[in-house]
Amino acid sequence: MRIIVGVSGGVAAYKACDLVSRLVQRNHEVRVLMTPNAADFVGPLSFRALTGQTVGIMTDDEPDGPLSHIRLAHWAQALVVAPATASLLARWAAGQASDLLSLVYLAFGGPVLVAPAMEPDMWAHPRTQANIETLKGDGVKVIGPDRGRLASGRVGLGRMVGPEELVDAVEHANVPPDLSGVTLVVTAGATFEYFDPVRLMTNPSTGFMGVTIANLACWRGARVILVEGPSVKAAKVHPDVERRPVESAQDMLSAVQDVMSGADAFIGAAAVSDFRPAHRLTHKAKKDSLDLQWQVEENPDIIRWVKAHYGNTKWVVGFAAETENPVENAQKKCQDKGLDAIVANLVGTDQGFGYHSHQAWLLWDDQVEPLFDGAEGSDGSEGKVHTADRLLNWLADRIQEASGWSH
């Protein structure tokens, strides 16, 4: 992408160096524009060294020749300001252009993102909040702020979000909001079924696929509720995703039951344990007292419950992790449970759960669509992102074709 990074005059301006560096490393073309006050915190030479491009500051600067504000506005595909101070937000809300960055903003017709950074009292001030609402009404995407320690030493809401989160936001800035208005429930990760406080039944699922689906759906405008097993705790989840952490399969079913009535679609990407111990001990059992045979009982089938209770009004998509004949076995599962679609993915030695290697197919009606073939040289995480994106394309198409969110 061709990205303009704007930097305004706050202590968090140093974080913009990290942001620019990350964007350049991901092969984006980056131009930096600074407000005059920003140059008091970070020198333009730092950004010139990172991008190899001249930095613009004043309205009469010409980093791209005559009429640079117009040239740059037509060149860029996204504009992100980090940090965005209260002063800059106020000027933009009023339509003032006292620097080159603000001139470009007024001439730019693409996606604009701002990452506010200021003291908590300044962020909470009614005028700042009114300016934020004005900018949102103009289509500006506001990222953050986070709660944390500020330059004053106080802790509160006003800390600029991290560069990694901003990179995600910029890279998804042009994603069409084709799931806007849709509420999607996604399950992710393994469940933990405890024999006693220190022993459990589970599987190697990290929840990466379910989290990826949730994140991408959120970028595409959906309201997303992520019901997540314990293995998902450390995953990077979009800040707007509503997280419902659970532990066991029964916990996951209860959480799904609580939210499904308000949902339009369900994607069951979790690796739910098929069985649980028939009796869970409250204390650690001593090794010499253990029976080598453990009594288990069957866990609830979450996706079957969803289909049975909401199958006529909501889209229900499942996942089938198979070690052999993935397409054939997934077809049987899809037909047995009456699902609208199912993703078959091959798991086992060095692929699937917790591995980069990835192969997947999307099945619905009598159709089979290869999603990702795990070709040698492909990045596994990118492969799973590709699979999630293709699945959401399918869901968005079906929802848009349907009338009243039903089928």
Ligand code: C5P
The other form holds:
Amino acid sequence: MRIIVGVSGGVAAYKACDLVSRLVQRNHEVRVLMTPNAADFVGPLSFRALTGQTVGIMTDDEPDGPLSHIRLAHWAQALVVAPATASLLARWAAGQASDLLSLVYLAFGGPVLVAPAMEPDMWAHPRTQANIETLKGDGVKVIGPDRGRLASGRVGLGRMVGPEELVDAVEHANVPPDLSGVTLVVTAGATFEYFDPVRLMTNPSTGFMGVTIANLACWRGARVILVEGPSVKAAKVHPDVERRPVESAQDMLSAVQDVMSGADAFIGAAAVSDFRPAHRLTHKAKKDSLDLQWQVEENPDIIRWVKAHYGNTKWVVGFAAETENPVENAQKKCQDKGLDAIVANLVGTDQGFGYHSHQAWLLWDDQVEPLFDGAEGSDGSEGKVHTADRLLNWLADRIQEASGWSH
Ligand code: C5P
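The block above covers the form predicted alone; next, return the form predicted together with this ligand.
Below is the entire complex, every chain and molecule, led by the chain shown above.
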């Protein structure tokens, strides 16, 4: 992407170097514009070195020749300001342009993101809040601030969000909000079924597939409720995704039962354990009880429950992890469970569970669409992202077709 990073004059300006460096490393073209105050905190030379491009500051600077503000505004696909001070937000809310960055803001028609950073009292000030509302009303995306320790030593709301979150937000700035108004419930990860306090049955699913769907759906404007097994805990989840951590299949079913009535669609990406120990010991079993016979019993099938209770009014999509004949096996599963669609997923020793790369097909009605072939030479790490994207396209199309929810 072609990105303008704006830097205004706060102590968090040093973090903008990290943001710019990350964007450049991810192969984006980056131009930096600073306010005069920002240049007191961090030298323009740092950004010039990171981007290999001239930095613009004053209204009469011409880093791109005459009419640089217009050229830059036409060039950029996104504008992100980090940090955004109270003063910059006030100037922008008033439409004032006393530096090159603000001129570009007024001339730019694409997505604008601001990452405020200031003392908690300044953030809470009614004038700042009014300015934020004005900017939001103009379509500016406000990222953060976070709660945490500030330069003054105080702890409160006003810390700039981390560069990783900003990179994510910028990269998704142009994603169309085609799922806005839709509430989606996604299950993800493996469930834990304990024999005793320290031993359990589970599987190698990391939850990456389900988390990727949840994150992308969120960027596309959906309200997303992620019912996640314990393996998902450390995953990078969009801050607006509503996370419902659960442990066992029974917990997962209860959580899904709690949230389904308000949902429009359900995507079951969790690798739910089919069985659980019939008895869970309250103490750790001794090693000398090796002759112990562990009885197992069947877990509830969550997606069947969803289908049985909401199948006529909500979209229900499943995943089928198969080690052989993925398409035929998934087709059977889709029919048997009465799902609207299913993603057939080839799992083996080096793909599928626990891996980014996978081979997948999307099946619905009598259609079979190959999603990702996981072939050598292809970008394996993007496979599940592509699958999530395609699946959400399918869902957005169905929802649009069936406006009125009468599918
Ligand atoms: O039957 P199988 O486990 O292969 O079906 C896979 C689909 O069913 C997935 O969407 C999975 O999340 C869902 N499932 C479920 N509850 C279970 C087992 C599977 O929701 N107990």
